[in-house]
Amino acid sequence: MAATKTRISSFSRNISAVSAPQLPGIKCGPNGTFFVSSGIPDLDKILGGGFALGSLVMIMEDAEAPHHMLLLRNFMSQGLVQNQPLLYASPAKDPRGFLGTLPCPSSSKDEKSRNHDTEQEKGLRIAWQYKKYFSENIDDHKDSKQEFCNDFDLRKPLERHFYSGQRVDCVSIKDSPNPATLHDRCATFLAQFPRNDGNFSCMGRIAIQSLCAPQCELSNMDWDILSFIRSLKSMLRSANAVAIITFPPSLLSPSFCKRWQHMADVLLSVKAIPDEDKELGKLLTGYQDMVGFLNVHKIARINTQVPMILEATTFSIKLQKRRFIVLECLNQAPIDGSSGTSYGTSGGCSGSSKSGALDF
C-alpha cells in the first residue's frame, strides 16, 4: 500500500520559518510582523504593539512648537538603551551635540510612583482579598514592558556611556548638495541588518530630523528628495530596522506633501495647542495639563490587507509631572463648565431650566 502524502495547501503559512526574536526590544506581532517600541508606552499601544520592523514612519511637524522633537527623542534613546545601532541625521552643524538632549530611563522608584499615581487618577479600587493577585500581574507585566518599552524621564539627561561608543553614526545634512551622501550612509548602515528569514541577531535605527529644512540646501531639491524617500523605503523592507523622517510640511508644496505622505507607512503629526483657547478649554477636561496633540493619520499594514480600526485619531499630549509623556483620547467636558455636573447627574424632567419648565 502507498504511503499516503500529506496534502499541504498553498494558502498554509510556514509558521516554522518564522521564530520568536531573542533581542530585547522586539516582540511578535500578528501575521509574521515583529515590533519595536517606539519609546512611549501609550503609543505603541495606540498603533497596535509598536512600530513594525522595517518600515518607514513620518512625522509632520508644527511650525509653532517642536513637538515632534519629543517622540524623535524617545525613539533614539529607547534604541541606545537597548544597545540597538543608531544612525541619526539632522541639518544642525553638530548633531552628536544633540545626543546629550536625549531622556534617561526613570528608576523603579519614579516607575512606581507613576503607577500609583495613575491608578489614582482613574479612581481603581480593588477587594482586599484580589489584591495579592493584582500585584503579581503587575509586576509580571512590568517585567515583559521593561524588555520591550521603557519609560523615559524628561528631566534627566542619558548617560554619556549609551551614546560615546561606536554604535552611534551621526551625519549633518545642512551643507550636502544632494542626498546622495544621506542616501550612501542609510545603505551602508542598513547593510549591516540584514533580514534572513526571521533570523535576528541585532537591529539598527535610523532618525532623520527635519529633512528639507529650509537651513539645508536639500530644501529646493523636491524630486530628489522624494526618490531617496522611496529607496530608503524599499531598503528598509529587507533589513531588520526602522526609521523616523520628521519634515515641516509647511514648506512644502501641497503635491508634495501628499506624495511624501503616500510614502509613508506610519503618518504623524503634533499641533501645538493656542496660548489661553478658552473656546478650547471649555470643550476638552485636562485642558490645562495638555502640550498638544498627536493625531494618527496612517499606521503601517505589513503582512496583511485587513485595515487597523483606531478608536481616536486624535490624542492629547501631557507630560505626567512634567517629566513622562502620556497620550490620551480626547474628552469632551460636561456641558454646565461652571458646576462640573454630568449628563447623569442634570436636572431631570420635571425640574427646571433657564428657559422654563419643560412641557410634554
Given for the second form:
Amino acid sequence: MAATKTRISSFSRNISAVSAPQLPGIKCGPNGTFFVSSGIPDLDKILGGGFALGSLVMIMEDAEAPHHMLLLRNFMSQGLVQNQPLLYASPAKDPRGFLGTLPCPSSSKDEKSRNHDTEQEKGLRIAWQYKKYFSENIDDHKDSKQEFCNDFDLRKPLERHFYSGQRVDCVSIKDSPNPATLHDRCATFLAQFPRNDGNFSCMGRIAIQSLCAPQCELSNMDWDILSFIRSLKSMLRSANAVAIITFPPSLLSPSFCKRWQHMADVLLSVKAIPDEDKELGKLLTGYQDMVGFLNVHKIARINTQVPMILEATTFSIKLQKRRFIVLECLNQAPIDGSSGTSYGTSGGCSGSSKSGALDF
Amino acid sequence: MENRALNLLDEALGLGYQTDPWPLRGKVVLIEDCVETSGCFVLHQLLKRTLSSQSPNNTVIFLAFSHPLSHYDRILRKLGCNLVAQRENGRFFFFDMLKLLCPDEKEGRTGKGGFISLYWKIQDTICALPENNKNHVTIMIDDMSLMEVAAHGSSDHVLDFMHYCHTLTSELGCSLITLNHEDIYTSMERPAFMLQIKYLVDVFIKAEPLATGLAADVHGQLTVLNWGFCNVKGSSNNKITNFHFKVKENSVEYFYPGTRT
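Let's see the other form, the form predicted together with its partner chain, since the form predicted on its own is already up.
Below: every chain and molecule of the assembly, starting with the one above.
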C-alpha cells in the first residue's frame, strides 16, 4: 500500500514538471501537440487532455435547444480566466452583450464542496476500505490541474474585469454580406500568435457561434463559407490558437453538412432530451438529472494516424446542483447486475439518437 | 527488408510480385473514406511504400490540401521514412496548398488559373528530374474535396486538372493517388464529379467503419477493387478483396474478418 502511494505521488510530480515551463493554460500532449482546456473538466478527459492547439472544433447544434451554448460559454470563460485573448463572432446584433452571461470559476470553497461531493459519489462505486486512497488521488489531481481547467459555476456571472479589457474582440456576422470581413478579423487576430517551436508567449481562442444561421446573410453562400472554414483551418495550423465553430446541421444540405464535418478536427454534437420520455427514463439511470446528450464523432488526429477509440461516444450532460456541467457515460438501469458501461451506452444511444450502431 | 513482409493491402494492390517496373505505374488510385473512418493511413502507407521501394528512381510529388508537412513528417518518421531527407535527395516534392493556393482569390473568380499554374508547376518539376526518374513519378493528392473548395465549387476545374494529370499517367507512366470523401457525394442526386473521377480510376480503395460500430481492435474495413490486376500471374481473378484493419503508430495490421484471436 505504501508503494502505491509513492507511485501515485511521483506520477503527479512528473506531470507538473512537464507542464511547468509552459503557460498555465497549456499542457503537453502526445506527438508534439499541446492541449488547452475546453472549460469542462470531463470533456477534457474524454478528448484525452483537451483541445489540441491549432485544431478546429465544430459543434453541431440541436435546432431546438441551446445546449451548444453551454460548451461555448465554458470554452470562452476558460480562456478569459487564463488571460487569453478571445475573438467572438455571433449572429446577434450586439455580441458583446453575450459576455455578460459567461460563467464564473467557482471559488475554492465551492470547489471544496464539489470535490467532496464527487468523492462521496465515487466512493459508492468502490470498496469502502480503498476509499481513502482514492480520494487522496483525486485531491492530487485537482491540485496539479487547477490552473489548466477550472470548474465553472453557471449561476455566477464572470466578473467584469475579465472581459472589459482589450483582449476580447467581438464581431457581429449579422449584416456582413460575405465571410470576408470575418475572415479578415480572424486573420488579424491569429497573426498575434505565430507558432514558433516551444515558445508560448501567448495563445488565443476563437469562438464562432451559429455560423450559417438563417439570421445572417451568409446562409446561402455555401462555397464562400466553406473556403472561409478551410482558410481558417490552415491559419490555425500555424498559430497558437483554437477555434470553435457551432453550426446548425439541419440548415445545410446533406452533402455540404458532410463537407463541414470533414473539415473539423474535433466534431461534437449536442442534443436535448425530450421532456418526459418515459421509455428512455426507464432505460437510463439518472435520467431526471440529464439536460441533454453529447456525441463525440471525431477526435483530433494531429501528427498521428492512429484513431482514438473511445469506450463510449455518447455522454449525458448533467448540471450538478444546477451549477456545474458534468458529462457522464450513460448507464443502463441495472437489470442483470453487470456494470459494462459501453454495453449500456450503445444500447442507450440507439434509443435516443441516430448515431447508435447497435439496435437492441 | 520491409518489402518481404507483405500485408494484405500490398497483395491486393499487386505490390508484392515485382518492384520493377513499379506495379502502380501508369495507374490511377482512388482512396475513399467517410467521416467515421479516415482513409489517410492508406495514403501514408502508399507514400512510405513508394519511397522505400527497391527501385531508387521512385519520386513523389505530394499536393497537400489538408495537412502541413510537419504532420506528414511526424507520421512517416514513425513508419520509418524520413521525408525531409527524401526531399533533400530530390525524391519527394511537397507542395503546400494549405496557404499557398487559393486560386480564385489570385486569379479573379475563375479558379482555373490556379490549377493551371499548379499543373505547370508539376510538369516543371517532372521535367527537371533526371532522365531515369521521369518515368517513376507518383502524384499524391491528400484531399480532393478540398480542391473543390479551393476552386470555389466549380468541380469542372478540378476535373480538368485531374484529366491533365491523367495524361501524365498515360504519357510518362506516372501514377496518381488521390483521397476523397465518399459520404459527401452519396446524398447528391447526380454526383457527376465523382462518377467522372471513378471513370479514370484503375484501383479503388474504400475505407469504411464496421457495420457494428467502432471497436478498439478493429478500426474498420478496406475494400480494394483492382481493375488492372489480371495480367499478373497466379492469383488473377481475385479482383475484389475485403479485409479489416487496425491502425498503429508504426504500422497497420490487416487481417481477414474473423482471423484474429
